[in-house]
Structure formats: C-alpha cells, structure tokens
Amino acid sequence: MKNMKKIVALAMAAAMTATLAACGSSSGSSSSSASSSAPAAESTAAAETTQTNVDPAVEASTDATATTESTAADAQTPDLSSDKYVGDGVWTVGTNATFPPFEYIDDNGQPTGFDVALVQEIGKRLGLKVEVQDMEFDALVASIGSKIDAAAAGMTVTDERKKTVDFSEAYYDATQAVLVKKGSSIKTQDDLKNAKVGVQLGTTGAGIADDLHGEGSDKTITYNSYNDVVQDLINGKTDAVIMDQVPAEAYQSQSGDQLEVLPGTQFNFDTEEYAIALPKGDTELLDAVNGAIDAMKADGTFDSLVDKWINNYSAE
C-alpha cells in the first residue's frame, strides 16, 4: 500500500510540473489545435530520445496528460458519422460560379471564390472533404438533400426558400443594385419600370422585376447565368441588369469601363442577407455548420477570408 501511495503522489507530482510548464508558454494561443499539436508531438519523440531511464509513474502521468489533450481536440469536432448527409464524410456543396467574388470559375476551370473558400472551411473543421457543384442557380435550393447536401452561392434568405431548406447564420449582409451600361438614362425606379431588365432565374433581382413588370412580363429578361445577362447588357439586348451590388461591382470592373453599378438605395431596394441552405430538419448538421462559423467568426479566420476574397478581389 505503501509504494501505491508513493506512486500517486509521483504522478501527481509529475501532473503539476506539467501543468507549471504549460502555463509558462503563452506563444501560439490563438492557434488552430492542429497546429499546436505539432509541437508536443516533436517535444515527445525529444524526450524519447533523450530519456532511458523513465519512473513508472511518470510515464503513466504522461500518457494520461496526452489522452486528456486529444479527447479535447477530438470534442471540438462534432461527430457527424450517423448524419443522413455527411455521413459518409463526404459533404457535396452546390454553387453557381457566375457570382464574382463569391463564386467564379478560376484559370483551371475549377469553381472558387469566397463561398467556396468558406465551405471548406467549414467542411475542414468539421472533418468533411468538402466537394463542389456547380450548377444553375434555379436549381440549387430543389437539388438539396438529393442531389446536393448544402448550397453556398451568395443565397439570400428568404420565407420562400425556408419553406424548403434551413439557413445557418447569415455571413454576409447585402443589397441590390443596378449594372447599366456607362452613360444610360436609368436612374430611378420609374425608368426601371420601362426598360428591358436582364436577371438571373431564381434570385431576388427577378423578383424585384417581376414585382416592376408584373410577373411574365416581356420587359423581363430571365437567364441562367449571370456572364450571360451581364454579355446581353453589354450588347445592347437589354437595359439594365438588378443584381447584388458586390457582384454588379466585379462585372463592372471587368467590362473595361462599359458599364456602371447604381446603388439599391436610388431604387429603395432592401438590405439581404446570405447564408448557407441546408437540408431541412437535419438540426445536426445545421448546428455543426453554425458551430464552424462562429469558430471562424472568434478566431479572426473569417475575416480574412472576407479582406482575401472580397475587399481585395480583382476582375480575372
């Protein structure tokens, strides 16, 4: 009984001396536990070098210290495995990269931008591989819990769409704007009414003309891609073009000064607000994603995809 107690009181001895040391280190605080992994892993293989003669005790304390760590490690990342959509690790995220800056296609024709980047992200802390779709942006909110698991393409929440899917937080605040061609005569929303306006199926700028025109009207132009509406604009077929104003803004600055962007307040357009469509009803992952956002939101992540992607975003 004896040497049980001295045991104890080593190892406990041992935990305390640990716990001093750790607390002597404040470099890489705000790290990622990934990353701060790293260094107690190549701090241990030290000192199984080093060390021959370790006390049992010790030894015990250590390991017990390492399980600690990585059952802390392990509980930051929800587990997902019985998840109806994302069970297989596998999370299949639709877009429609006709958007600049949030979605585009890049040189290798692959789909990138800011929700893209944001995606998988998220996908990567919640240990999924994260898979893009791209896809006509009419189909995206349909294709979720079928074809797709999540849609992340500058989609604006709406009581519509809520009927269908469920929203995580929303990550970007917005508003409509009007893409024209430099030197047009539109500038309110009276000459909105009685001009040609091209929008993208499915968005909130065909709704804003359906609600000028009356829904079906001819003065309505509707397509499937933005690249599209915006190339009709810009050869005349149509006069304007309601689209968010981010987005107005990157077609703009690639169409070599042919065209201008005239803010939603000159059309009393309201403020939007984009999220990330999800299967409805699966609170799991709806909760999981949530929990990511707010990680990235805390820890400075967020931002700087914001300050890469969208301040700094330049017309490819």
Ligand code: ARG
Second form
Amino acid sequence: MKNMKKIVALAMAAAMTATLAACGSSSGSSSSSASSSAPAAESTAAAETTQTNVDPAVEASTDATATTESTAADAQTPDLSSDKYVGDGVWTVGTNATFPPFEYIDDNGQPTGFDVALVQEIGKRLGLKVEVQDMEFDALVASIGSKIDAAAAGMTVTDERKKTVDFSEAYYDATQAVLVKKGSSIKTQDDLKNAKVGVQLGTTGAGIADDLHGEGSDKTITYNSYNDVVQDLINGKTDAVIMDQVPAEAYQSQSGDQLEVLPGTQFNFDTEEYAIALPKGDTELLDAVNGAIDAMKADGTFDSLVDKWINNYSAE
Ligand code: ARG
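Same protein, different condition: the form predicted alone was shown, now please give the form predicted in complex with this ligand.
Up next: the whole complex, starting with the chain shown before.
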C-alpha cells in the first residue's frame, strides 16, 4: 500500500511538471496561472486584458484596431522596457495604411488589415502591447530603431533594406503587377517604357519604374499614398501603376469596373516575399517574433488570418 501511494505521488508530480512545461511554451495557449509568475513589467501590461486559450477563429475576429495585451509568461518574450525601444513594454509598429488588404484605414479612421492583425497576434503571444503607427512608406525603414520598433507594411525583403534592418521570416509570397484603365493598350514591358507610370515612393514598384525609365525620369510619378497613385490613374494623369498584385486587385475592385490588373509575369517581374522589418542586430526580438509566427503557422491561426483578411477581403 505504501508503495502504491508513492507511485501515485510520483505520477502526480510528473503530471504537474508536464503542465508547468506546457505553461512556459510559446504556443500562446498557456493557462492564466502563468501570469502569476510573470515579471513586474508584464503583470502591469496584463492588467487590462487577459487572453487565454482563445479559439483562433475568435482571435481572428478581434478588433484589429484595438491595442492588444497578454499574460504570456514566455521565456522568449523580448524585454521592451529598455531604452532602445520606443515605449516601455509597448511594441510600436509602423505601417502605411494605403495598401488593402494588408493595411488600410477602417470606418473609424484606424489602421486595420492583415498586417495589423498579424502584429497584434504576435504581440499577444509575446506579452507586448502593440501600437500601430501610420506613416509614409518611404520613411519606415529609416525610422526603425528611432520612431518605431518594427514595420509591418507588406514590405518586400530586399538586399538594400537588409543593410539597415533585419527581416523576420517571410510570411507572404508576392509579385508586382500593372494596374491600368480597362481597355488600355499597355501589354508589354516596352509599352510600359513609353508610358507615364505612377508608383509609391520607396517601393519595389518604384524601383522597377526607375529601371524602365531611368532614375528621376518625368515618366515616373511618385506619390506617398496609394490612394493618390490610383486616383491619378483614374483621372488619366498616368497611364499605368506598378504595384503589388493583391493590393492592385483590391483597388481594382474598389474602382467598380474602371481598372484592370495585368499580371507581373506579362512584364517579367520577379517574385517577392513580405516580412516584418526589425531593428538590425536585435536577435532577441527577431527570435521571439519568428517563434510567434512559427507557432501561429503550426496552430492554424496564421491560415485563419489569411482567410479572414486576404481571401475574404471585399472592398467597401
Ligand atoms: N511590397 C512593396 C515594397 O516593399 C510595396 C509595399 C507597400 N506597402 C505599403 N503599406 N504601402 O516595396
């Protein structure tokens, strides 16, 4: 009998150890008891909302404009309280919200979209309060480490940008496309060379226009907002826009029947990949962000965000 008790006790101890180990995992599904052992900074951040065991489908419908907080006592949680970051325990993420469905301004004037939902979910898993800051796309990379802690802006990984920032693992395959007025005669790269092309300043699409026309050419018209880029195409001030395919389709559907998206393959455009831009050399933050993305991919949350924000996007 004595032995029996001992075995039961051992088994219970083993079960408890397993439970504790599960609490410390990065899966984001740890029980709320984990919060009691969270460091002071995290407990403060956790004061308002407690997120535990949230169903991915429910999570995906969380208001993307709200700030997100979490109790995840995660060994991987980067410490944002140091003065190298913008705000204490706040992860400030820059974007340019003229890029539906990845980021755009909702009816309440707040940035929303896939990238916003993505960084809020990452923040939730890392126990960070997320603040999304809307700014000019061209200013994002240079602002990382001073005005913002990261950029989530459908940003393509490029060697040039890698000189200034580190990128998370890629989260979306993309390509540039050509947006034209319906019935346009533009069909080939040669046609584009002779056309007035609108682009957003600082984008890979602007880089392609520079390659076609030569840098500083008056055939390339640059803008800070894609709303203006597309407006001038509709007005006839430009003949074509070089921009990312999925946002081009979003603008096309917003325009009623006025615009047409021509695939990048028609113009020999390369494929691209989107990733989150992070301060250079901050491996603690990089590893934590990648860990959160991996966990989201493994548990289905990532796919549900893609479904909700990208596959089911419909222009207002
Ligand atoms: N993928 C392109 C680039 O990285 C365009 C991104 C534009 N994003 C935006 N939110 N306006 O250059």
